[in-house]
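Taking the form predicted alone, here's one chain by itself in structure tokens.
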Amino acid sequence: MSEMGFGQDYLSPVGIEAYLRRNQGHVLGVIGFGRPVDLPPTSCTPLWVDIPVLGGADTSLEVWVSDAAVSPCDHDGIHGSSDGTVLFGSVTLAQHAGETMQSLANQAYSRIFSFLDHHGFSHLLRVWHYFPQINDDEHGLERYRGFNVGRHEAFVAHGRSISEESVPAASALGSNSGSLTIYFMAARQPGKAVENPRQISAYHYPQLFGPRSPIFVRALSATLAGQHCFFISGTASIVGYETVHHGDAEKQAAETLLNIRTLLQQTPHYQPAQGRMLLKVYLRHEEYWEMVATKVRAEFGDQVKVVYLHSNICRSDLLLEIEGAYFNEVEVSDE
């Protein structure tokens, strides 16, 4: 059995071997950021994302574990694992000459939906996307906006509705190099979407932000393997659908944290003194790290686990983005 039940943790290379040994047979996924390091064998192949780690570390490892035994699950070029409650998987697609990010996103999501259907886990809960030159132009369209078009095409082609009932929590960030890299989590039952009353739902954005809107909910709540889970999508300094505080990283950080606070206030299971909160903070410019870290500590205290990464954000006018996950054990009644 996993030492902490279902959920995730952030680790440095120091101690990772002992951690994986203690959780042998219960590891759903390992995602590495920063400088690759050799890892001991696990039931899944580690996924590496070329995004530098800030704060003095060279490498950060995100590990997902379960309290139930984990089995490998592969299909249509996607490698994954399952504990019977959730399905965890990843896909990496190289961009060849003549291909666009739009076509790559379509291919990736077509494979993901095939993978989910094959294994009987039809409900996406959380998706993470990374690819290089996210803000660059590609045939007259920003690569991130092209990605949104391709994702939308795949949703439609596979009969997936784009609504609160069927859209996952998600994030999309720029990597320094590599391919389109996606990892994701799905379940047999849907989660519950949580939107931010301060913001327009992303899938209702106007065409000002591209031919097709992004497809994600602001947060998603689910009960998995005895844990109340609250997955917070990539969150930034956006009110309504517009970026606010252009060029001011300190004000953007405060606005971002207000948006996260607003989301957390909508889940009855969030108790600041209990449970586990984990955050990934993406900064466009590394000189903002100390200021943002001070604000995050002031908001969440020292108990939160945070990884700081140097990455381009999906909108060129955003200076930072924060995503997170909160886990709290389901209380078992004595009755």
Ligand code: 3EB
The other form holds:
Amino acid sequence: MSEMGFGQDYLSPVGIEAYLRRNQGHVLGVIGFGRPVDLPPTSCTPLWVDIPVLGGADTSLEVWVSDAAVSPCDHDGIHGSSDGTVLFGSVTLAQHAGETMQSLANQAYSRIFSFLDHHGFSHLLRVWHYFPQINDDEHGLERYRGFNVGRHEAFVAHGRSISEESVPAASALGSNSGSLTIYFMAARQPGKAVENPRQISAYHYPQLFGPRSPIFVRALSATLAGQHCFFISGTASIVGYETVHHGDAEKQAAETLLNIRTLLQQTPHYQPAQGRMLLKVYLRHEEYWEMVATKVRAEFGDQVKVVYLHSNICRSDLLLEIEGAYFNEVEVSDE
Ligand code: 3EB
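For the form predicted in complex with ligand 3EB instead of the form predicted alone, what are the coordinates?
After this comes the whole thing, all chains and molecules, with the earlier chain placed first.
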């Protein structure tokens, strides 16, 4: 048995070895942020993302575990693992000379869709994307915008509709090195998309933000292995489709937390005193992490697990972005 049913945790290098030993055979994924450390072998291949960790530790490890036994299912360059209920996977593509972020995103998503189809887990629930120079220009188009074009091409090529029923929750952030790194989780059944009434759905953004809109829903809820899961996409200081509070990190933090609160209000399973909340906070500049940490504590209390990362955000006017996950055990009377 894993210690918490299906779910996610953040660990420091000090605790990771014992944790992985206790959960042996039940680890779906390990994603390391910051300075790489040696890890004992597990049922999955660890992924490293070159984004510095703020707030003291040099390394933070995100771990996904399951109650059920996990088996590896690598296929066609994708490292994967499954417990029978969810399929976890990651893909890292190098950008060779002459290639664009657009073509990389297209290739990565095409591989992911083939991988999902191959294993019979066709519903993408949650995706994380990291790549360097996210706000830099590439042949006249910002790399993040090129990424959006490539992602869109792959959705179309694989006959995947761009609507609430088939779009995952997601995050897209800048890393310091590496090429394109994506990790994801999929299921056999679709989740339920939750949009934010304060914001236009990202896949309906006007062309102002590039030739193709980003493809993600603001949040997604799913019941997986006896847990209500609520996945909150990267959330920022956006109202409607526009960035608000340019240059003001404090107001951006408050607006972001209001957007997260608005999403949580739409899930009946969210009970602040129960369940487990985890957040990843991405800050463009490290100097305001204390200010943001104070606001996050005021909003969610001391129970929430938070990792602070120093990274670029996909819109150059955003100073921070926060993503989250909330897990609450299904009560027996629900079933
Ligand atoms: C936004 O709300 C901020 O391109 O997959 C957040 C989460 C953002 C995911 C993505 C982008 C993505 O538009 C940016």
